[in-house]
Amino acid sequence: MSAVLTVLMLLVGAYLVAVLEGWVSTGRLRPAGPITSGLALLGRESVVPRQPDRIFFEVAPPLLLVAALLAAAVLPLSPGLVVVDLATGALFVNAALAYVMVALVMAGWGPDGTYAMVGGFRFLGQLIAYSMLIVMPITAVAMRAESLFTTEVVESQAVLPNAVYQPVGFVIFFLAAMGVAFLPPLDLPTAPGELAGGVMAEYTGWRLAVMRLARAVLVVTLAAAISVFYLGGWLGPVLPPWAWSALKTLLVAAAMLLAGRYVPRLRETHVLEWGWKIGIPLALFNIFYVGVLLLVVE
C-alpha cells in the first residue's frame, strides 16, 4: 500500500512539475500540456541512431526513472507511510542518486552522437562534486538526529527544522539537488542553447517521453528529500501529515524550477571550480558547526 501511494504521489508531483516548468519556460499556463505532449511523443516514431550502443541507448531512460524511484522509496510521507524504512535510509538516497550519473553517461554514449556524448561526460565530471555536496550535508543532518533512519531525521526537527538549525547545509543541499536534477542554471548535460538537448538530443518517441517523465520524477524526489532532511517532512499543525509532506515537496520543487530561470547558465569549469573550492569547504564547515552545537550548546 505504501509503495502504491508513494508512486501515485510521485506521478501527480511529476505532472505538476511539468505544468509549472512549461509555465516558467513559455509564460503560458497549460494544465493539459504534459498530457498532450506525452501522448504526442508516444504516437511518434521512436527513431534509433545509425550506429548506437544499443544496450546503453535502450537502458538509459528506464534507469534514470528507476534511480529516482529508488531514492524516493526511503523518504517518508507520514509516520507510517514509507516504502522501506532502512536503517541507512539517509545514505541510501545518495547511493540511489549515483545511478542518475550512470543513466546520463549511458544516454550520452549510447546514441554515438557528439552533443549527447559531451552532455553525458559533462555530468560525469560534475556529479563527483555534486555527490559530495549531497552526502556531506546529510552527514550533518544525521549527526543531529543521531540516526540514519529518515523517519527519525524528521522527528528530530520537531522543535526546529534543519533549514534554520544548519542553514549552510540547507543551501548547499538545495543547490546540489538542482545540479543532480540538471535544472537551470545547472542544466549543462542538456544545455538547449549550446548542445541542442545534449543527452536527450538523440531520443524521440516513447524513449524521450520516458526520459522527460524520469527527469520530472527526479525533481519531485529531490524536493521530497529536501523536505525530509531540512523542512521537517510531515510535521505541521492542522493538516494531516501526508498533506504537509506533499505541500512542502511541491513548494520546494517550484522554488527549484523558478530559482534558475533568472540566473545565466554557468560554464562547466565554473561549476566544478565552485563545487570543489567553495562548496566542499562550506560543507565541511557545516559539519564542524553542527558538531560544536551538539557538543557545546546542547
The other form holds:
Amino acid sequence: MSAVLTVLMLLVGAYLVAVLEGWVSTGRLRPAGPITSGLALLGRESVVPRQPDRIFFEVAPPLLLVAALLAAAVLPLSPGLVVVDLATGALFVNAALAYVMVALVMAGWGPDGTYAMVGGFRFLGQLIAYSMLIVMPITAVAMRAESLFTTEVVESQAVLPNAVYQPVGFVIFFLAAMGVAFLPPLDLPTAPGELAGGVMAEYTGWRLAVMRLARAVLVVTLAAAISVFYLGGWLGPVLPPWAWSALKTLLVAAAMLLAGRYVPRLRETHVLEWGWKIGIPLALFNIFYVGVLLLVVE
Amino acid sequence: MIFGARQARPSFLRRLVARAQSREFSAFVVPGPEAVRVLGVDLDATGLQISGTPRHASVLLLVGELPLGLKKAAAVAYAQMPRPRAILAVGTGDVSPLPEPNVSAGLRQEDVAAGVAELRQLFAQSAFSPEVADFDVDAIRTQTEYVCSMHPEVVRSERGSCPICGMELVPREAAGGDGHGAMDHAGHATHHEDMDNGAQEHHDEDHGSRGDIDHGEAEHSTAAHSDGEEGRDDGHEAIEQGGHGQESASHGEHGHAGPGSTDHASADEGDANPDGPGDSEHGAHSEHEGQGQHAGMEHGEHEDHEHAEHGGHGHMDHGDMDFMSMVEMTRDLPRSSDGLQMEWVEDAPFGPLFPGLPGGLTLMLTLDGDTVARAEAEGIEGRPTAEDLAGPAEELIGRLARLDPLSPVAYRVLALRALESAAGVEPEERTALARVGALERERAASHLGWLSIFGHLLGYSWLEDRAGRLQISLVRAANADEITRLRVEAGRLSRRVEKTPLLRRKLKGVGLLPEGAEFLGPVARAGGVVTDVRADEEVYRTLGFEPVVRDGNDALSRLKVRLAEIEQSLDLVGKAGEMTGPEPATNMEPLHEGPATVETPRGVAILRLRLGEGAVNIVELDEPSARHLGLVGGLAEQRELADALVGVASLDLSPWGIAR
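With the form predicted on its own done, generate the form predicted in complex with the partner chain in the same format.
Every component of the complex follows; first up is the chain already shown.
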C-alpha cells in the first residue's frame, strides 16, 4: 500500500517538477505541458544510433529511473508512509544514488557518439567531486538522530530542523544533490550549449521520455531527501504530515531548478577543486561541530 | 509529408498523439537561432521551442538563403530527426538536397507565425500516414568496399582476392559521395532492399506504435548520427582516409561507427597495425562513415544474413584481441601531453549547426578525453568569394550586403564607401550621421546576439533569453524613444552580467591569446590595444567617440568590452539622431581604384575595388573573422572542451566572413 502511494506521490511530484521546469525554461506555465510532451515523445520514432553498445544504450534510462525510485523507497512521507523503513535507510539513499553515475556513464557510452561520450566522462568526474559531499553531511545528520532510520532522523528534528542546527551540512548536501541530479549549473553531462544534450543527445522517442521521467523523479527524490534530512520531513503545524512532506519537497525542487538559471555552468576543474578543497574540509568541520554541539548540549 | 510522416494507418490513438505533437513543436534552426533574431523575428512568440539537436526536434526551420554547405548540413540534420518531422522554410529558395519544404513562408514575424500555424495543422492531420518515403542524402550514404588487409592500395567494389598476394579481400564500409557511383550502387541496392523489407514487415503486421518504432530505427540508420555530427559531409575524405588500409579494414568489420567506440576500435587495431598513428584517425574517420553506414546497422537490426560476414569478422577480431595486453593494445596510439592514454577522438565536428556556436561555423576538434588536442575552424562551404562579387557597380552594394547576414549594414556601408572613394565624392554630413546610426545600431544588436549565443554556451539561460529579446527589440526599434528605452535596459543587463556570481571565475584566464598576435575589433580592444578605425573618422570625432579598451586579453575582458560597446553604440545612435538605412551619395561615377574601411562589429573590414569595363572588380576584401581564424588553434588546444569552446566563442567569429 505505502509502496503504491509513494510511487504515486513521486509521479505527481515528477509531473509538477516537469511543469516547473517548463516554466523556468520557457517562461510559460503550461499545466498540461508534460502530458502533451509525453504523448508527443511516445508517438515519435525512437531511433537507435548505428552500432550502439546495445545493452548500455537500452539499460541506461530505466536504470536511472530505478536508482531514483530505490532511493525514494526509504524516504518517509509521513510516520507510517514509507515503503521500507530500513535500519540503514540514510545510507541506503547514497547506495541507490550511486547508480545514477552508472546509468549516466552507460548512457554516454552506449550510443557511440562524441557528445554523449564526453558527457558520460564528465559525470564520472563530477561524481568524484560530489560523492564525498553527499555522504559526509548525512553522517552528521545521523549523529544527531543517533540512528540511520530515516523516520528517526525526521523525529530528531522536532525541536529544530537540521537546516538550522547544522546549516553548513545543509548547504553542502543541497549543492551535492544538485550535482547528483545534474541540474544547472552542475549540468556538465548534458550541457546544452557545449554538448548539444550530451548523455541525452542520442535518445529519442519513448526512450527519451523514460530518460526525462527518470530525471524528474530523481529531482523529486533528492528534494525529498533534503526535506527529510534537513527540513524536518513531515513535521509541521496544522497541515497533515503528508502535505508538509509534499510541500517541502516541492519547494526544495523548485529552488534546485531555479538556481541554475541565474549562474553560468561551473567549469569542471572548479567543481573538482571546490568539492575537495572547500567542500570536504567544511563537511569535516560540520561533523566536528555537530559532535561538539551534541556533547555540550546533551 | 511523404518524407516526414510515420508509416501507420491513422487511428484514434494516433490522431490524439498527432495533436499532441502539433502542440509540442521544437525546431532545429538552420543556420541558427541568431539568424532569426537578426531579422527581428521572435520564434518564442510563435510557440516554436528551439532545440539544440536534431534528435530532439520535430521541425527543421530553414532561415534565409542558404549556401550549399549549409543545405547539405541541413539535409543530414533532417535525416537525423526522428519522425514525424517537417520542414519549415522562411525566405529560402531552392533547398535541394533537402526535400521540398512542407511549408514555406516569408521572413516577417507574422509570416513565420502563419507558417507555424499551418505546420501545426499539417502535423495534426498527417503525422501518421500509410505512405511514406525514405529520405536519403549522398553525404550519409554507405557502400561496402573490399580491401586487402596486406595491401591498402587494393580497393575493389566486389568480393575477390588480392591481385598481389592472393589473400581474400575483406569488406569494409565507406561513406559514399559523388564520384563513387558504381561502387555505391552495388552496396546500396541491397541496402535499400533490406530497408524496404524491414519497413514492409512492420507495416504489414501493423501492430501499435511499437512496431513503427522498430521500423523507424531501421530506416533511420540513414541518419544515424553517431556523434551528432550535424552535417559533416565528408564522403570523400572518409574514403581517402579509410584507405589507410588494414586497420581500417578491420575497422569496417567491426563497424564501430562513432568516436564513442574509438577506443575499442583502436584497441582492435593496435594488433593489426604496428605503424601506429593512423589508427586513431580511423576511429575518427569511420565516424564520418558512421553517419551513413546503414548496412552495418541493418544487419544489427534485422539480423540480415547478407551482412552476416561483417559480424563474423567482428567476432574473429575480438577473439584475437583477448590475447592482447592493455599495454600492447595502446602502444602505438597517440598520447596525451601528460602521457596518459585517453579516449582519442579524431576530428569530431562541432558544427556547422552546433548550438553553442554561430550557425555555419565548424570546429573540428580532436579530443583526447575531454581535452582538445587539436582544433581547426572552418567557415561555410559555398559562401560567395571576392570574385563572385565582381559585376555591375549598381549591384555591388546589394551583393556585398548579402555576404554576411549577421552584419549586413556594415558590409553595405563598406560597399558605399568604396564606391564613393573610387568616385572621389564625400557623403553629406546628414548621410554620414545616418550611417553612423545604422552602423551603431547593428553593432549593438550584433553584440547582443553574440551575448545570447555566449549565454547559451555558458549555460546561463537568463542571459541567453534576455540578450536575445533585447536584440530582437533593437532590430525592430523604429524611433528614438525606443532606442532610449533600450539603452536603459542594456545598461541594466550589463550591470547584472558584471555582477553575476561565478561568471568571473568561469571566464577569467580562458581564451588567453598570445602576445603580439594580430587581432582586430573588440578582441584587440579587450587586450588593451587601441585599434578602432572609427576613431579616425571625422563624423565619429564630432560625436565624441572614444574606443572602449579593457585589459586582460581573455574571454572575460572580451565580454566586458562588448557590454560596454553595446551601451556606447546605443548612445551614439541617440546622438546621431538617425538610423535609417545607409543611402548612396549622389552622382557616383567610379573612376579609379577605391579603398574603404569600416569597423564592423567584429573588427575592421577593408575593401578595395577597381572599375574595369563597366564592371567593378574586387581587388581585396579583408574580413576580420577570416583574420581571426588562425587564432582558434592556439585558443583551444590543450584546453578542457568547455574552456576551448568558450575561448573560441569569445572571438565572435562570423562563419559568413570566412572564405572557404
